[in-house]
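Below, in structure tokens: the form predicted on its own, a single chain.
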Amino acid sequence: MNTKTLETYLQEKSALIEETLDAYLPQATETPKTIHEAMRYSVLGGGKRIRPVLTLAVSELFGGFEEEAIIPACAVELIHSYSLIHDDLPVMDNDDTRRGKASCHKKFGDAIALLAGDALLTHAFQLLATVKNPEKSKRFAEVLAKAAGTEGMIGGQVLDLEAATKDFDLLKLDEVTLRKTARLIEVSSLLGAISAGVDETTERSISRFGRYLGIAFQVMDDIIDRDGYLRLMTSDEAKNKAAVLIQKAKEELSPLGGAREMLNLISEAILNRKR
């Protein structure tokens, strides 16, 4: 399997995710139209879709069914999209653009942007409630809420805000990265494993795989943006850190069997990404 095959795989899965998100989101013609327009504007037509693709790829690795994995995959993407809307608000990072276009609050105003983020968060769990297997529905909601809440993404954002007024070191930055970025990528992988019905030992391995992948993703982001980890180490040191993390992620897959090549290729693509 080569890079071209990986690109084809990512394109196919991204197209499926886009199509499903389009179907699951309220239509822009539904009242109140403005909030639904803002939700669709912020979710559709952009983004790498790395998180939902991981959910589908992990499920596929263990023989799961795509039609079952697509709901948690879309739910995690809605959570990610809501977090970006809120991150861009003036009270947070105050970014005017997102994914090559005006950020949600620049397009619709601060109040609608805040509510659009809230609505996407709520809609994610509404989707998970439609999963026909009640045990899986409960597990999906439980692990995603934990990853997105104060133990995960929100907690990481708080630590990041607090870090602006305190001495910052590598240990603290790793903790911020683990919670703010890696937890959501970790749970994206775990959702795929749960969907496929693997055992607890395999779930733990897949969680560690996603965790290492998520930290490496942020390190590479910081290299590209010349920020974050590059405030504490050189670009070469940061790249080496990411490479070690990717190797650890791939090692978690080794004992699991199955066609691991796609997940290995996704891991390598994260390490070699330029933007």
Given for the second form:
2 protein chains.
Amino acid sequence: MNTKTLETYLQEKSALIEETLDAYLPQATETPKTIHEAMRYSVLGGGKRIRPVLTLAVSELFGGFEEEAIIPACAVELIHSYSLIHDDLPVMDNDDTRRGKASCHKKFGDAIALLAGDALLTHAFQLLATVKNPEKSKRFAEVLAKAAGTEGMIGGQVLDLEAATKDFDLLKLDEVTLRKTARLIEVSSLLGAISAGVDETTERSISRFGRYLGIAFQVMDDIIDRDGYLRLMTSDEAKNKAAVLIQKAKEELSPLGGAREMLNLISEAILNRKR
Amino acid sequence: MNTKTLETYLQEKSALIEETLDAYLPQATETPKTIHEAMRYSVLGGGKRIRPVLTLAVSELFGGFEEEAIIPACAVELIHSYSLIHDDLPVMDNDDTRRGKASCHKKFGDAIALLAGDALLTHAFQLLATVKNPEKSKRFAEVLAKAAGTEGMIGGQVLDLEAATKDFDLLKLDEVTLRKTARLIEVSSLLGAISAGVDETTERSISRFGRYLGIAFQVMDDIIDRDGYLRLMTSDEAKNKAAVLIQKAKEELSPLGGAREMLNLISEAILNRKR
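Please give the corresponding structure for the form predicted together with another copy of the chain, as opposed to the form predicted on its own shown earlier.
Full assembly next; the chain just shown is listed first.
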């Protein structure tokens, strides 16, 4: 019953996210076509949409308006998409495939992939500038830029590059995970809270919730890919680490009241995911 | 006398811009050091600062506050710097030098250069989110993202990549120049006007002023580098094209009143520049 409810919820939200991204991305008919095709190819029709779903679900918990939360939700997904394109480039991970199809540079060439990533990053902030309420628009840009920059995602990417050539221990891996993966998932949750207009204490709880969720998400990713954390612990130990994090995430929600069942279900789904 | 005045003005403004960029960029001591070093290496201690100077000079013309205009001025310079890092990458122009020193990827490696560009682009929007007035913060982000994205600079970059492999004529070159170079110079001027709080008609005049200036800037660049426009016209014809554009730029200013002498001097300096 709960699984069915979650599945329906995720389907509905994914459809809304897809539709909104489709509408806000430049059309493939606009000049220069190549880059617009590359941007749409990399963003549309794939991905679990975990980040924008979190933004919507957190906003919903606090009674926010979905038509407002959808903008930062899509902006964070554009940031995620750009980071995947640049990560896949030959100069980084050199991945030929992404989400079961050719990676952006394999399909469009390295130069267009580089520029498509740049354009999606730029477009994320252009999208946030369309938010009607100027205070919220500014706040969204502030927290998203911080989470995506060298304090967050890009910083994690650099630490990851450096870690590959140096000793590798749990402390370093936790730091890489926190920045490279968890900060963007954290900010996805925070954007939903800001959109709904909660107080600062609640913002902080929601940030911690997102951070725990984000680290757990990466640990589960590593279990599925037999990488990262599995180089330092057994699969059972990793699963236990993820379970503890999800428990902590849910504890952050419990004093907040409201209909938090959906966020609990999403949290549990992260722990139980097989792909 | 005028030349001396302009020289002093440019020195003063460049010093302020350098100081502000230095303060707003992450310090090289912050982790991860490598990328912060790469960001600072590429932004500080070089460049003509034509874009941020324009923002400051336009704001000044309309009686705006310099301490407000300096933020969008520095944001536009960060966007310019990121674009140079990515342009220099082996996958794009493969340039080993920039401003008389090793290009970012030659000094820090391709991966760090890619991420340093991403980080500067992100940082530009983070900087705009620090603007106190939320309406202005939002408006700055809106116009800068538009000028830097596929409608503007990135789009011009793509058209340029495509032009290299196709027929090359003046119509196409003008379109590339307009997007790749002129849109960012146009928006530099516009940001100064928005910062000072002018009306919409004046915003449009200032945009046209910046656009003419931007195209003239690129034509002069091509004369200096013996490239681009010099593949389609003689040096004298190109110089004449630039002179006509600078004349048009100055005509946009004349009905605006105010102490526009400095902008006229800057316009003339673009026409007379030797490097």
